[in-house]
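The chain below stands alone and is given as structure tokens, in the form predicted on its own.
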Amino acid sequence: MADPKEAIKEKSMVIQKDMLAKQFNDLSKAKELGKKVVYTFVPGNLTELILAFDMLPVYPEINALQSGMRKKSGDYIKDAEKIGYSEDVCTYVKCDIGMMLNGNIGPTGEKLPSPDLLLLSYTGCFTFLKWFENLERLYPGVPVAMLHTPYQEDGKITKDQVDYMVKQLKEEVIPKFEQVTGKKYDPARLSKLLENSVKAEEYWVKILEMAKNKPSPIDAYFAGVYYMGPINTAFRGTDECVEYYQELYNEVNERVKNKQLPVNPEGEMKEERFRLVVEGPPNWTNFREFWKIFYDMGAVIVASTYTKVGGLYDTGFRHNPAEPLESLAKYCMGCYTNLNLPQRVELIEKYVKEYKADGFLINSIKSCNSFSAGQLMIMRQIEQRTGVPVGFIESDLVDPRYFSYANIKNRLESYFQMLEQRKIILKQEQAIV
């Protein structure tokens, strides 16, 4: 067993960590570099457009989850509650507010710059609207650009919806970028960035689909949150992002050839006993402990919905350099949190069947309505449609008060016992046939 204080990391994880460290270092020196800073969100982000204006993006959710992993979120949340934020408010919001109250120090220990622009690319989570109202009060006078994304009520993206979003981009968002940066919008540069986005997206889908192999070479939930970092945040559209996913693809492809199992902080898994599809975000305050429960039981997550929060590329979407603004609009509308509940059920059913999962598990997040609404209905539907056992656990994003290791471990052990019993019964039935 590896030293519990020293996590085992794949080469790709190290590369990703270095990329993010450089990003935060650049942010700490934004004024020296002459860079303007935009605060925005991960789902439906306009990263390529931000980069086309040479701006540096800051993602409040990333700050919050990083604070959770560094065991700082608990105090930040309490500080936000002291000034009036309710216990039921999204803990990402409270952590972010508490972080700002304490100097806005980023994960590298350096102070994050104040925003020059607040860009709200609203995608399926109503909390984002209220979050930005608070950011606007914290940073008075900073321009706000609002991009409203229509909800996929009927399960499809219409031309009227695309036109509505493109109109906002042209009349609301891009003029604010031009105002803040003093630069004119360059559609050719945006298209060039989108060409790189497509390349990275192709690699990303190939990597995710390698989990269809038995054994799976990756964990698409716990390790998946590392893998999805560059494409979901500040790097999509860059040469660096393409190089990262090419390297990751080669690495995972080599694992497939050698029939190797996933690597996690405890080392390489020795056996794949259970294949799971997981719905909902992970818990960040006890991330390694949470992951280890699955590792110890030989459970590999072969597909997850959370890794699609920044884009659903494995259903066929790719950014289109030939129609840059229309492409950004379709991307925003296609994010997981912008899907209606029937669409989510169909997607999860597809994952369970195509990845030959043994079970479906929900991690229900106390303070995240965007994911948690409808999850019990989703459980019943998946059980009826696929026949696999379903499981349900509860935790929170970054509030350590709502992570009970003993409770979650007991529930998961019972669930894995149920999966084991089902495998025995299936073997017996096959033997009879």
Contents of the next structure:
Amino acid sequence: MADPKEAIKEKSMVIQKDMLAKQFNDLSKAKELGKKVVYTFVPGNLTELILAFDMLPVYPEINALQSGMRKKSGDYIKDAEKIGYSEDVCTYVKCDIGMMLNGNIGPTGEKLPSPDLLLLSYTGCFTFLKWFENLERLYPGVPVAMLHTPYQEDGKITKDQVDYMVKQLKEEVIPKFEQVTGKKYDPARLSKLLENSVKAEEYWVKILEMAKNKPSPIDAYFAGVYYMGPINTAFRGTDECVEYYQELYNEVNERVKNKQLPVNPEGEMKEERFRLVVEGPPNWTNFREFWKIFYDMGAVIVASTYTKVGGLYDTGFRHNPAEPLESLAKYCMGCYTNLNLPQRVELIEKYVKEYKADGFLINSIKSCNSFSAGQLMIMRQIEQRTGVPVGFIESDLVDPRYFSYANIKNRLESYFQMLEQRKIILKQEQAIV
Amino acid sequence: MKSLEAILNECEALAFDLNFTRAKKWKAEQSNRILVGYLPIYIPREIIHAANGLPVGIMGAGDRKQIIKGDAYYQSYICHLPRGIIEMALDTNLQEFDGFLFPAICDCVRNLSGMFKLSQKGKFQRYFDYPQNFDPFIGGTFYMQEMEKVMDDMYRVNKVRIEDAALFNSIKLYNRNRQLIETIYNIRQEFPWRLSAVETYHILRAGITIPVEEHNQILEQVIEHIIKERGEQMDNIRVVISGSFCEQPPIGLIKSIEMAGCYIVDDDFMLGSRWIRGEIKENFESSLAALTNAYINQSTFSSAYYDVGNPKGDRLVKMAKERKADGIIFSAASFCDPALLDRPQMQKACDDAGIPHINFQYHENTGQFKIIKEQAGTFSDSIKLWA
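Could you drop in the structure for the form predicted together with its partner chain? We only have the form predicted on its own so far.
Whole complex next, starting from this chain.
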């Protein structure tokens, strides 16, 4: 395999890089800046509330995926396994624990500060609960604020569920924030941040929906994981976040006008041969190679479910500054992995139809039962409902032992051949009609 | 009174009747009876009983059914339990069941509820969300609402509105059930040779497939038998087994541990039947409030239950000491995130308390036990020789 070339970056990517650099710089100086640090998760994150208390968030999942991309996760995972964590369990957890055992060095090479608060926003993933129970023991004395997000069992968010979450926010989460920071909860400040969230969300949805164009100006999965960064993590609610999405929107809009194809690390794609909807997180240890298989084949991901784990906005939800806590509750419950299976099927079906996809592909992740359990049934349902060819590959988030390049490439090539054949047949059928 | 052997034979047959013949026969006896299947671990069975229903524990296909279709629905890295259950659902095993409940224990069971919804098995399919907040006014309220949803589901099937008196009566019957089970465990603590762990397992597992009234009679008779001397005391060590609360170990595994020289004096095999510790109040403000109060304040520890403030490791150590156990065996199903993610911290608690421990993993259909037997045998010998 050839060495990957220096990645070509869009302007918005450079902006994001600067935002992240500042974030990690602030984290490395948290004590000097007098900022308290909260560890929390991406799905159901309470970024605006965290920012309303002037705290700095750290996302162990993001640390793990960064470790995966920097080829450090393999050793971290093995270190966690040495102290008793089974080979069978979530590799994000093991990578995070391994990173901690190795000095908690963040992606910029600086040590991440220890948490002042563990905010367990338990949304859409049971393993989160186990993860923070472990962290609570590894960071003795650090308070844990638990926010239990009810599952969308009935395919809708009920008033009872919202009330349950708001009560937890008022009586469990906010008091812990106040205790740790010594600051009082300021609902006006939270609402102000939420106003910015809404603006960013509006841009984000417009950007995602531009992939309905033919050709699509963006790759909504491989590039999508970069695009989703600010809104799904530490920046939602900030002015910078709004500016980032405004810039990204302008950039993508320009691409649409010029009928330009998505940018990948080797430049702009020349041809859109296949439009795909993808379900499941990507592999991070071999992210570039994985992506390359797709763009080399002219495959563009026009919609993905993974970019909705930190918030599902393209079905209409927006944060509501007028009802800040209720709105946070609804946001948490609306995250993709908190949807029940029939809702997930309906969403994917909608994507396949509205984005005029040629196929539906699942990247099934060993570590992530929240995504993976039931995916084979989802696949059959989508095949039955839409008639598009479906594909299935397997890898892992950050365990390099579970990424088999040859195997995945082989499967994808067969899948693309199938898509090609179908296109020919459809064309012939249309000619007859 | 039946002989113990006859009871044990009957229980073994009931425990592994994957067609749930007795339960279906019970349903057929009256027109508005319903069968509600539930997965591990815990469901407040009292509400089903009070709705003229029979709660039936579906603990998986174990090593008693060949899995063909189930494997086509699950990747290799997902535990065995759901593939066995979907196989049973796609075959005729679960026909005549009116509804299914999927307690919140992990993402696999959660998503299995969606698979049942998509394949329209039963008249209702419900993921039963346990609150992970234990404030009676927050988590307690949520828990009560979860029970009410199940009550509404059942009402839509048989039009039985649950009266407070009926639910208190059910609570009384299940209190008796839990009390009898604990009596058996307490007798076994003193005299573990009188009833083997396998026999105990059969008796408990049979209980989740038949009416509680019948199970109580069985338990009473078993106690009558084992308060008298039976069997022969062996030079075995005493162990507690932890981590087998969902996907059940094959009987061969339990037998292998016993044959390797270990008396299993406590375990979490059929944890749902023992989830509530002590009695649920029979004269509380309301029957639903009594069930809620018990869930919030009397639940045992489990990997499905958020434990900050009351760590499972400490509770396991306490249990081991109370049961005078010599060691702990961590025995978890492969790919069981909850059990396996808890294990390192629980092992640390054992280390801190000086309690020896070993661990291994299994599938419900594991067929080879030689290594497990050797491991348990070595564990037993090492404790006997060096502890």
